[in-house]
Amino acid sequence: MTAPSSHVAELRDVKMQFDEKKVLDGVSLQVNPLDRLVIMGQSGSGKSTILRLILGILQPNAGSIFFKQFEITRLRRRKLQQVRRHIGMVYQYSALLSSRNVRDNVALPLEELTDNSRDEIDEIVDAKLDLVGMKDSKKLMPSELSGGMKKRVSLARSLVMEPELILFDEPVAGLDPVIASVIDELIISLTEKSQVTSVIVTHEMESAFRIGTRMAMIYQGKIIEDGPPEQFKQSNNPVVAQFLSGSTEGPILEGSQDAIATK
């Protein structure tokens, strides 16, 4: 019998493979209360896979995944749905339904997962849209929103169920540097005000160091460094140092097709 976790979320020796490609190779990671844990790594390194495993969208080939005392990998579908109510998700490209206006997009989890009346839902939606500065935009359609506005709406939607954990998949992807900074600051203020724990997947280094209270880097299927941002800046690990600097010199490209092509 696997002992329950005392963390908000935890991966224990998780292995994940897609066809022949080994993505996670014995990953263990704990998410502590009120962490803003940034997971970094190259494209295809398994960062977003970790988020999907925590949500129970994917099942690992081996290992255990917990949300608080619940072992996600063992839950029946109905119980998993109940647990997911406590986890918010902000998708990379906002994932707003194009046929529904802002109000209806934000209301969707409440309509699907609660018995709240329309008036109660409207009250919650207004409060969350107000938090992200979008209360006056609730009648707009997604096609009428800028990238930054879509991200704000997606943030509001992730908060409507009062989650204990929010997962962010590349929250500033595709945004210009100024709007990216605004979204970063919004994530910080919302998670602090709501006393919510968060896991942020990103390869944007400025954003990572702005948001993160803790960082973990995944490389070749394993967590190779885990600690506060200052530890990363001073890391002696050559992979971490190269990733942070963006240098083409170092172990990350050695032996890869990219490296061979540039020689």
The other form holds:
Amino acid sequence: MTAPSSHVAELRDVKMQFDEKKVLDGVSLQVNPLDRLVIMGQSGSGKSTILRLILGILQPNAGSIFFKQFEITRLRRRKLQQVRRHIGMVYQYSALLSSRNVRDNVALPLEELTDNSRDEIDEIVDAKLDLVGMKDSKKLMPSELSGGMKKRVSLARSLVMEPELILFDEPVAGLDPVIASVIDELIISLTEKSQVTSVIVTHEMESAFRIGTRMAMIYQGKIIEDGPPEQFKQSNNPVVAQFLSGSTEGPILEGSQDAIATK
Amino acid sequence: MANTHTGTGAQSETLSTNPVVVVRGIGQLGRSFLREVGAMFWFIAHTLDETIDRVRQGRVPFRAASFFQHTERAGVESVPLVGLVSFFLGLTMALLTGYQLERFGTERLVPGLVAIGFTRELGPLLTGIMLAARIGAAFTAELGTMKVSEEVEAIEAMGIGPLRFLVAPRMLALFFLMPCLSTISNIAAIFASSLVCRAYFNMAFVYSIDLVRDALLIRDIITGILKSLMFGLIIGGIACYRGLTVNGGAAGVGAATTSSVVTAITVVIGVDTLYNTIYTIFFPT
Ligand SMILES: Nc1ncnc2c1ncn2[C@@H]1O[C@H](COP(=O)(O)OP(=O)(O)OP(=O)(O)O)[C@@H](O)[C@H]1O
Ligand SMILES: [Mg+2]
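Would you mind giving the form predicted together with the partner chain, to go alongside the form predicted on its own above?
The complete assembly is shown below, putting the previous chain first.
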């Protein structure tokens, strides 16, 4: 019932399945304060599902999920909404509201959830947009932005409520290597500057090792390795080794649909 | 064994003359229908709940700007369509009934007939059908696209209630606009019928209006407004519900939009019939 409040977030023996498909099969994971926890795994292994579970958008079939002392799985709607204010989320495709310009997108949580005056909101929005280097694009609509710019706006939006935990879903997927490095640097500097904990889902190895202070690898519904980056580099778990090297030889493809393509 | 007379097993299965299969099919249809109706009520109830919850916290449920944006789009921009269609329908109705009634020398009933027909029945019904096609479809497509592009989830993840934020202003806009638009529809039709009466049946404009005033009862007007409010809620509810339950990408949005329009129009006509039946049973003439 009670979680040790030393963890920012915790999953305890979480099982999750969609219809017949088992996605998570007993996942336990702790996120400690100021961690930058990188979660790696194949496409479809349930990485985004873990983030949605932490936000309480999905309910697990079994197990419990904590954010600080709150058990997400047992909260009622209103309390859950309050807890979510302390968690920021950056979506893979940014999920900016296409009917609002950059300024209004970033201001949205402040307008809806705080009693700040318009001037105060403008000040906060300016400050956050400045942090991500998008101050000059306030009037642009999301459709006028590139993928990297959208990511940065989305990052600014996740920061305006001063969250204690930020979740990133594939922050650099689909970006060119230079912009990807920019986003990586931003994540590192912002989380350090604002002293926030973060969970980053990615399968870009370079970015994972650059950002992560801790890593976890999910395979077939379980966490198969969890530790600092050095431990991952030296891991003799064949799955981890294959994933890091990107080789087609190894246990990952065996018996999977994708294996057919390699034969 | 028994199949040997009628042919192969597969054939007799596709015919499905087996009463058990037919009954089971009807049962399944009925069950999914009830499930849909239940989900709709749940949806509207939750929207209300989220909105009231917000008001209890002493905050406005949504910004006035958001509400007026929807009223403008759904209402002001629908005026030409509603007005024009009702005008032409009023014209046709006056002409057709006028020539029939003229044979009995009772063509002065025409303005009242059109007026009552529209205020009680055609005004709300036509407006409902037009709004379902014009605005219901837009709401579904818009919310469906937001759902598919994870915008709805992002709103939820911020701790904002998506029902209150997205659905409530849209439903409220339709709720208040329906009576206004059906009033416009009534006025357009009555105006058209007076034009016909003047051009073909030699009635002065003011005389037709007098006839309308004599014929219309308060209770006709109240019925019309009640229906309009109900239709507004139905169309808004169905459109938003279909939008937020989209899955399966762009194709899903298309399918949901079609389904939203078809369902809304069917339900509006169904509820209208039900209302008329109940009304005539409890308040005959
Ligand atoms: N709402 C849902 N309904 C049904 N199945 C789902 C749903 N969400 C996810 N899944 C399934 O669960 C599995 C895990 O999905 P998830 O999005 O968590 O994967 P992922 O690790 O984030 O993959 P990717 O790297 O491609 O983003 C997938 O196979 C997906 O098909
Ligand atoms: Mg994912």
